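The data below hold one chain only, encoded as structure tokens and taken in the form predicted alone.
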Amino acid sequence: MLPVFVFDDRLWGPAGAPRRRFLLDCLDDLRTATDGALVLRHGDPARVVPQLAAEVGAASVHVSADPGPYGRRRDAAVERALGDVPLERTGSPYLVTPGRVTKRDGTPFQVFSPFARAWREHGWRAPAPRPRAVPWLSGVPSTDPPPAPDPGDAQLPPAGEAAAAATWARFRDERLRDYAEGRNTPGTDGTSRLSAYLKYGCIHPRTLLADLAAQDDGGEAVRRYTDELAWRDFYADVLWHRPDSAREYLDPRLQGMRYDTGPDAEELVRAWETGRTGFPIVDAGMRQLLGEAYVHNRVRMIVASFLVKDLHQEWTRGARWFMRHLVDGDLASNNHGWQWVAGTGTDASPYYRVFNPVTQGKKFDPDGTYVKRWVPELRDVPARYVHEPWRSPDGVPAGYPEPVVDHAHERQVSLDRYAAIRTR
């Protein structure tokens, strides 16, 4: 067995400095496991693979399946240019492989509910048994992977299958149990943090759910992280069935939506890629996508919200800005996301559902602990107003911004824009 990887510049280019440096982390312990034999490429998969597999006279070349648009086709290319060589698309990081799970008349779901049903209905497999040893091939050369990338001031998780399994055990026998309530509760430690090993395979979903079916009492916490992979392979299928979607709206009938352009637009969007909008829930997630490369699933839905419907941005530039800075950027999870927050996706948030950064910030974080962790000047404001500072009797502290916008007047922009769009 020779275990390879190649460095794509399709794939490699786009992606930011933190999904680089995690990805390069993953690898170095990859080669540890592998007792120094994995073999790092570089170029056109569809030429560095079959000749590789040429000069170590491979019986068969093995992958594990990529359901992205851009991975079936290199995929399918690779196969074409090994000729009489099979290549084995062997599995999917997924519990349930995109596809797989449709209607009764073989079409694809829409929603989300039917099909977390049939998905459950249909079941996966067992996590595949780890073999007692593998004879690897050594000796192979390598080239050098890429420069590291330096990403800035996030703090990365530590890489690699032990980290993850061990980010896993502790999840599992500390927090599982408070899940159904702490994942909505940013200022808790109430969340796996299992998305970016799980987007670069150093655990598989179906180890997660054979370990929880070996304790499972059938609780809420339970079905409510099982809810959360489920969503992960939704989207994942979406994306199998519409590639389109991972650039273009799902749902095409808001196209014609008006959004702002022009320096002072600019200004905005910058003020709210920074964390300094003014509203603090906003502004404590952008820090920590920049500060952890992560954000917590509720703040993104707070903070993806703000751009769209008070700043009136297209969902795509969010999606981008994500993907730069996320150390787990999925494109199928992300975009989808944000199409959700936009109204323009599969299952999405009907338009007109604009959240309220205070009151959103006052119901999941009520005593500004996950705000005062991210934005330090309001740490010595009063819980009380720690979400509307503004009103504070000692007003807003020196070195923090007023409201970039009025949340109301600019929610009425949004919905009259929409409507608007309704009535052509």
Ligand SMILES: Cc1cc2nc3c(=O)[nH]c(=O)nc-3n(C[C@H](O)[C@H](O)[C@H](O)COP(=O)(O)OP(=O)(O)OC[C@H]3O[C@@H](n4cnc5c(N)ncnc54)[C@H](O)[C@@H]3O)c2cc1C
Given for the second form:
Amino acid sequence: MLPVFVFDDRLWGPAGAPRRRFLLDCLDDLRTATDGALVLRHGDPARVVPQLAAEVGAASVHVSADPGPYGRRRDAAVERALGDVPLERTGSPYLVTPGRVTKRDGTPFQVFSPFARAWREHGWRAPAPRPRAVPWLSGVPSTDPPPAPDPGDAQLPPAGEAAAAATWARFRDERLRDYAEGRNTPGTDGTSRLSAYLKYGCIHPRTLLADLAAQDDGGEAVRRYTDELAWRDFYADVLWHRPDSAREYLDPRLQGMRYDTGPDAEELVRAWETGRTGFPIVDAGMRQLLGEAYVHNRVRMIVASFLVKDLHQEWTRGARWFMRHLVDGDLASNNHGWQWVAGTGTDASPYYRVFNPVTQGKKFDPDGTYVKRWVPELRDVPARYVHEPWRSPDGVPAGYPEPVVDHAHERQVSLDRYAAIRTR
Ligand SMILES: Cc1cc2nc3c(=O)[nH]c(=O)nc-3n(C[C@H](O)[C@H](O)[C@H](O)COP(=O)(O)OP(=O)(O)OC[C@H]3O[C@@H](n4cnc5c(N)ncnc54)[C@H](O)[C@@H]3O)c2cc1C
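For comparison with the form predicted alone, provide the form predicted in complex with this ligand.
Expanding to the full complex; the earlier chain stays at the top.
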């Protein structure tokens, strides 16, 4: 058995520094776990993999199926280039392999809830048992990995399988019981923080659910946690059926939406990127992105809504910024998360949703713990005013910006633009 990782410029190039750094660290961990046998090569997998297979006389090549549009094309190209050596797609990084769950007539689900019902009915296998000993083929030369990128100020989570298992165990034992409530409050550490580990295969979702099944009574918390993993599978499934939705609007009705351009619009986008919009929960989220290469889920929705519906930018722009800076950046979850917020995706809501950053902040971060953690300029502002410091009798603290837009006005602009394309 020869473990191999190929650095493919098509994927390595566009990934931001946090993801590249985290991946390199995971590979280091994997090399140790494989007693040093892991081979690194660099180049087009359709050339590199058959070459290596010939070099070592491989009887077959095994990969974990990649449901993304590029991954599918790449694996097909590798398979063709391997000729007589079979390429085995052994499982996928999901509970249910994308494409397996369909409506009775064989068409894909467009909406989460019926997908999740069918997904639970379909079920999944137990995780593969850990092998006792693997006969690693050692001594096969590697090429040097690309230089480790500097993730800037971002503090990344520790990489690798043991770190993933420890993160999971801590969450399961200390926070899972409060997850149904705690998952929505960014000021508490209420979620599992497993997204980067799931993304890079340091832990498999089947391992998580098998562990939960062994717990006595998970109740609502386990149901909610399973639902979140179902969202992950759902978005991968949507992408599998509609590979174009990685870049194109899933729902084309909003295709003609008007967006803002020009120097003023660019300046506002810059304020969003750097966490200086004057809306505390938005700024906290965007600073968390730069500080931890991660953003709490509720806040991802708020900052995405702000870019699309207050600053009138196309969702693709925000999705690209996220992919560059997130350590868990994942094409399916990220781009469909953005499309959901923008109203171009799988949101089943009958009305055009515009998040109000002040009421969202007050509801989900009532005492301002999250905001104060990421926006030190607001640390002395009383909780009452922390989500709208411009209302404080002392005014906006020095060094913190006034709101860059009037939310009520921009909301109306968004709704008007939406109405204009709906009546066309
Ligand atoms: C605009 C936007 C962009 C997003 N981009 C990404 C991304 O690039 N990568 C990514 O993994 N998730 C993304 N998400 C989903 C979600 O925000 C993260 O998965 C979650 O915040 C990760 O934190 P956690 O592991 O503590 O989550 P937990 O609450 O502990 O959830 C457990 C796991 O379930 C999955 N999950 C949870 N919520 C979602 C969701 N809404 N969609 C898909 N999977 C989910 C994740 O794998 C997560 O690790 C995005 C959401 C939005 C709204």
